[in-house]
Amino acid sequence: MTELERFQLTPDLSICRVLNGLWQVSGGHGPIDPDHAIAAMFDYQEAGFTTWDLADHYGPAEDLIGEFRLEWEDQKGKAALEQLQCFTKWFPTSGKMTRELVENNINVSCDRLGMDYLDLLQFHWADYQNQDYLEALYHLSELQKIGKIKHLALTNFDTEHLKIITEAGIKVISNQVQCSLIDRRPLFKMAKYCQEQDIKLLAYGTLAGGLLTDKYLGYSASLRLNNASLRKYHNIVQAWGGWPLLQQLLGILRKIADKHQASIANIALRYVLEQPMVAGAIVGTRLGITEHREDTAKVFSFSLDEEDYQALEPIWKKSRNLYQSIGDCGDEYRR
């Protein structure tokens, strides 16, 4: 299998560049086998994606990656764990912004990790109008100076409160946020401000639920959108240019995958990991029912020229701007 290409986040934080990404397992994808996930995170691991994005409310995640580390810890030894990366997100819904109601939190996801402290703890924060997101971003920063989080980072904040929170002189360094050949509204002001503030950005989004790939190419506009990505990607590509137009995509990124002996998956994963400021991109893993693992590394044994960015400009041109009908980055989530 092709070598995995890995980015320095920090001097003291490499990750793979292809993130596992565990909102498949929250539920509205189909049952999740505990024993078959695990088993699979071992072939992940082993196989070098050794860098796993989840959430606090991303159903058992954070419980199965604790199991997990200790089944890892148990067969290869304590050292083994420093091979793992474990990204989770608080997503705090109602209360006052207390530094024990964060650190509650914060201990919360530590004990179902099975960790002393978070590698990367991503904040989340729907509704802008309550600005006690700057409080719990400065409790975390303190939780950070001791030791509870290693490093602190931002979940689709747009670029004006990501500008307020940098500002008010509060350190993360990314930010995730959706971005594919579809939705590509990080290009428009956030990529630039990461460039000027040093911070990057992790992408999820990048395959629009599986839609952008070989299965969907020549699909029937009436799909079953039987999960809850395919629902999710269906409504941006509605409000993108619509289905007819995907299938045009589709068709331009199979004739570049073909020049490159690559899969239309890589292709849009691969556009994505070229963009500015993107450290890596999160591709959703359904554990224990499929996996693309061997056809995913191939994204890493090419790259794209400029006859194959020209090739997408008339897509671009026939397609709407997201940037101005949905906004910012994560604005469709906010309240």
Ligand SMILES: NC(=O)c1ccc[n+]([C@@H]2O[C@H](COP(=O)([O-])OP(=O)(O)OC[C@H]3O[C@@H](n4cnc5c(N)ncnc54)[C@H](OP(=O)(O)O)[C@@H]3O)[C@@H](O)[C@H]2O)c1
Given for the second form:
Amino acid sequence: MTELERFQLTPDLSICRVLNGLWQVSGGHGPIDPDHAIAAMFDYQEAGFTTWDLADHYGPAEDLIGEFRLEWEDQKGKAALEQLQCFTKWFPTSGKMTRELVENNINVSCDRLGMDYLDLLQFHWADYQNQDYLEALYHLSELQKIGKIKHLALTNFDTEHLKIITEAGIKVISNQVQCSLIDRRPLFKMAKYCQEQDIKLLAYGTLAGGLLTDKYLGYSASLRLNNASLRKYHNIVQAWGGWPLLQQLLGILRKIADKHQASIANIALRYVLEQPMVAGAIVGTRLGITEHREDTAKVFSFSLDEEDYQALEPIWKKSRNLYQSIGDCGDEYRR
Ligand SMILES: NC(=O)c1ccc[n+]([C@@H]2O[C@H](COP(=O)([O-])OP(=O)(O)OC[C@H]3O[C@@H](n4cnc5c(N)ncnc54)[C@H](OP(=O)(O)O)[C@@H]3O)[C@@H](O)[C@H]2O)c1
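Instead of the form predicted on its own shown above, give the structure for the form predicted together with the ligand, please.
And the full complex, kicking off with our chain again.
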């Protein structure tokens, strides 16, 4: 298998540039058998896919990681736990952002993961009208000072609010946002501001739930969208230009893929990894159901060249600008 590239996110935190996304175990992507899932986690980890993206609300994701850590330690010894990076998220649902509420939520995640501290906590906020997000982030920074959280990060924040947060003196190391060949919103404002502030991007939706893969080349628009990701990104495709334009894009990607002896998924992922400030791309993993490790690893065996980027230009010219129609990163969560 091609050697996997890593990225030094901070001096004490190295990640695999392709992260394993665990929204896919939450129930909306087919039933997950815990034993098969944990066996699959060993395969990912041993192959070098050591960085896991999860969230408090991804069904059993945090518990599965907790169980996996126990079994990994049993088999490989305590020191081997250092080889895993477990990035969770907190999506607050209600309540005044008191120290007690914030700390309780972090403790729940720590307990589920079987960790004394979180490697990286990615904070999401649903409503900018409610400015309590600054209060919550202040408490999270305090928890970081006492070692409960190693690194603080965000998800789905737009550039304007990322700026408010950094100007309030809160240091975040990354923002997790949707970024793909069809959703290029981070490239408008976000990437530039992140460059100024040295904040990295972790990208999701890179394969549009699987729509940006060989599987969907030549499919009619009436196909069954039988999981939550496919439905989510089908909406994005509709907003972007529709199914026929997606088919044109897949056709061009196939030609680029032929040139690099790669898959369409490789080209889609490679594109995201080559964008400014993108430290890593998350790929959803339906543990114990499907796996694409060997194919995914090939993303590190080539680069896109000028001719490839030029081949994509006509598609982008025909598509709608999602920055104008939806807004900046994460704005779809606030409409
Ligand atoms: N912060 C947020 O708000 C947010 C939102 C969404 C997602 N995320 C994160 O991003 C992760 C990724 O999820 P996503 O929904 O965006 O999905 P995605 O990564 O765009 O797509 C994942 C799907 O693509 C297919 N696939 C993966 N590698 C492939 C390959 N090499 N060849 C062919 N097909 C391949 C698989 O489909 P099959 O299983 O059908 O083969 C897989 O289930 C989530 O798990 C989560 O961690 C975060």
